[in-house]
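Next comes just one chain, in structure tokens: the form predicted alone.
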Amino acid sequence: MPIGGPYELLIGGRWVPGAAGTYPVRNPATEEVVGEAPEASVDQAAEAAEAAAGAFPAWAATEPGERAALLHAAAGALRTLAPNLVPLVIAETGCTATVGRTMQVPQAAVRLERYADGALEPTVIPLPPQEMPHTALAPGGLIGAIARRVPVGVVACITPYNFPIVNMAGKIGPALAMGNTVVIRPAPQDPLAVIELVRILDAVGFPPGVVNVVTGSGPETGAALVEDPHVDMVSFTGSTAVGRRIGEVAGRTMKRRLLELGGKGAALVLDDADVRRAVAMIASTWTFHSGQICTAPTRAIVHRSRYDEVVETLATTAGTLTIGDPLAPDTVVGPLISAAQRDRVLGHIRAGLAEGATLVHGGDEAAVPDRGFYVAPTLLADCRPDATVVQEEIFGPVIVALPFDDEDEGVALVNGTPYGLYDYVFSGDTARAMRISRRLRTGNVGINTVQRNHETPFGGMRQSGVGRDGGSFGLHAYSELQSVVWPG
């Protein structure tokens, strides 16, 4: 299956051009055009939602084994096409070659395979019978019951730009496995690889209307899906500001919502921590997709006895990182997704300095390539807890450092932002770290690691979102519980 343009929309089993023409997708490292994406109209978004609604009854009635076979076939085809698809993903996202080869395309296939297997997980929960007395409502007797998971209906899957096909696979995999139909709406900045993924799903035999894709350079098509009466659920990963708007609009028609929103991850480094291990983990904010990760440990909250050591070691680490061409084998820090995001990140750095932070490394005067949307790895120390750079998600290669004197203060600083997605505790005493983790108002805690376990329920508290996916919890997220009772 060849990849490449011209790129079109898939609506109800038909590939069609965007009604409003096309728009350019640019390489963040070179600023050159990678390809032309279709510019869908609001009417086409509505057509896609209607097509998904029309296909839903038949797809919901398919045998789980059929859904599993199609998802496995899609995963296999994705692996086969990976050598050709990885360069496109790197060009669209600006991720480094290492991230593209190991995390972008392969992980999308892994997620499809996981939910191919998930399609075969039990959906019926047996419940003990209950002895009920005779009432005015009905005769008494032994009443049997089950609870079963059933599909929600049409799911609008709206994803961010950082991991376009991985994030999308994590949505459509469980949604399709559970018998839902989907309308895919990728991020405007890098939709081409997602369209290639949809081509694979179409080619392996998903029925017409089960999978649909609409793209656009602005928010209009996504907003149309959120409002559309044919859409039963909105699954969104992105900013808290957009998530709030989705919550307001989707609430009018009682749509199910799965919202994975912003984060301001804290790394709580205790006095007994292995500093070099902690620094290696915290530095992933710089090295893993240039900090464009909602789970990144962007706040280094360090016990005062280890604070200078951590700041100095982070500064030394930052000075060793190669910034530049994502295709170069030694590059670990690539560009940000766009000029707008670069300027936003630099604005946050300047604001942090204006609020009294100390620039230890990086900043807007640091050397970066002349072309492309680069920001150097930046470390701001001695930040005020209420400073903007400490409170707001930056989504770039910026780490802020704050000292604390005792556990209570450290925990208060970790919990001291509106977010609660992913925080970390570093300590030589894992029992102590586990005890502290219970006090953190966050959906996820890493102890001495930033590694993930993809079977855990993933999502945030407070302004970081609503709902959980991941592993079997992802299947639960894309289903409704239905109770069935009968007389014994």
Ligand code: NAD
Second form
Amino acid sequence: MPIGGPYELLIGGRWVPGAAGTYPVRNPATEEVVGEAPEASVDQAAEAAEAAAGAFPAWAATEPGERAALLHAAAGALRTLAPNLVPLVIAETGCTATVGRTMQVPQAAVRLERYADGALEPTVIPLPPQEMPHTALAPGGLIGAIARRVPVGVVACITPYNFPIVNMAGKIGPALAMGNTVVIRPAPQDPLAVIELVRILDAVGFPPGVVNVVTGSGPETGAALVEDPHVDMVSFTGSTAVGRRIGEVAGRTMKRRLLELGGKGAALVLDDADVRRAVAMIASTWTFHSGQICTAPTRAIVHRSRYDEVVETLATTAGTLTIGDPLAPDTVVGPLISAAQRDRVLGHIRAGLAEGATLVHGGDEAAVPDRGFYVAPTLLADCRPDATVVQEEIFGPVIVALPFDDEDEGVALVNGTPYGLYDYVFSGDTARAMRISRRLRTGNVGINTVQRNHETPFGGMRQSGVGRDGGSFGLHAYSELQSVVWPG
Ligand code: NAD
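Now that we've seen the form predicted alone, could you pull up the form predicted in complex with the ligand?
The next block holds the full complex; its first chain is the one shown before.
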């Protein structure tokens, strides 16, 4: 299957141009146009939601094996197309070749495969029969019961830039496996690989209306889906500010909501930690997609006895990182997604310095390539806990370091932002780290690693979101529980 433009929208099984024309998608490393994405109208978003609602009853009634086979076929086609798709994803996201080759495309296929298998997981939960007395309502006796998982209906899947097809596969995989239909709305910055993914889903035989895609340069079509009466659930990944708005609007029509929002991950480095290991993990904030990842350990909260050592080792590490062309094999720090995001991150660095932080490495004046939206790996030390740079998500290659004296203070610092998505504890004593992890008000804790286990429930506490996906929890997120009882 060839890839490339012209790119169109899929609505009710028909490929159509965007009613409002197209808009350019830019390569963050070269600033050149990668391709033209369709500019959908608000009416087209409504048509897509209506088509998804029309397709829902028949799709929900399909055998799980049929849904599994289609998802497996899509994953297989995605793997076959990977050599063509990897360059496209690198071009539109600016991720490095390693991240593009090992994470962006294969990880999307892994997610589709996981949820193809997931379609076959049991949806009926047997419950113990209950002995009921005669009541004014009905005769007594043994009353049997089950709870069953049923699809929610039409799911609007709205995603951020950074890992476009991985994020989207993590939504449509479980949603389709459970028998929902979907309207996909990728981020404006990197929608082209997502359209390629939808082409694959269409080509392998998902019925018309089961998968629909609308793209656009602004938020309008996403906002229209959140209001649309045909949409039963909004699955959103993105910033806390937009998630809050979506939560309010979707609540009015009682839509189900899965909100995966921003984070301000902390790495709590205890006095008995292996500093080299901790630093290697914390440095992923610089090296993994230039810090454009919600789970990054962006705050190094370090016991005072190890603080200087950690700051120095981080600074030395930062000095070894090659920044530049994402396609060059030795590049580990690529560009940020856009000029707007670069300027936002630079603004945070300046604000941090104005609020008293010490610039240890990088900064707003560090040398970066002339072309492209680059920010140098930056380390700000001695930050005040209430400084904006410590409190707000930056979503760029910026690490802030703060010392602490005792465990209670360290835990308070970790919990001291409005977010609660992913925090990390580094200690030579796993039992101690486990005990501390219980005190962290966060959805996910990594002990001595930033590696993930995709079977765990993933999601945020507090301002980092509502609900969980990941593994079988992802299947649960895209279903409603229905109880059935009968006389024994
Ligand atoms: P964003 O919130 O600006 O946009 C996300 C998506 O929402 C985009 O597709 C956008 O067009 C759309 N949108 C904007 N306004 C909308 C509205 N009113 N109604 C409906 N849709 C609307 O986020 P971004 O800048 O693309 O991505 C960065 C953010 O995503 C960061 O905050 C990051 O932490 C978060 N993120 C979270 C996770 C997670 O799993 N928790 C994963 C990746 C990224």
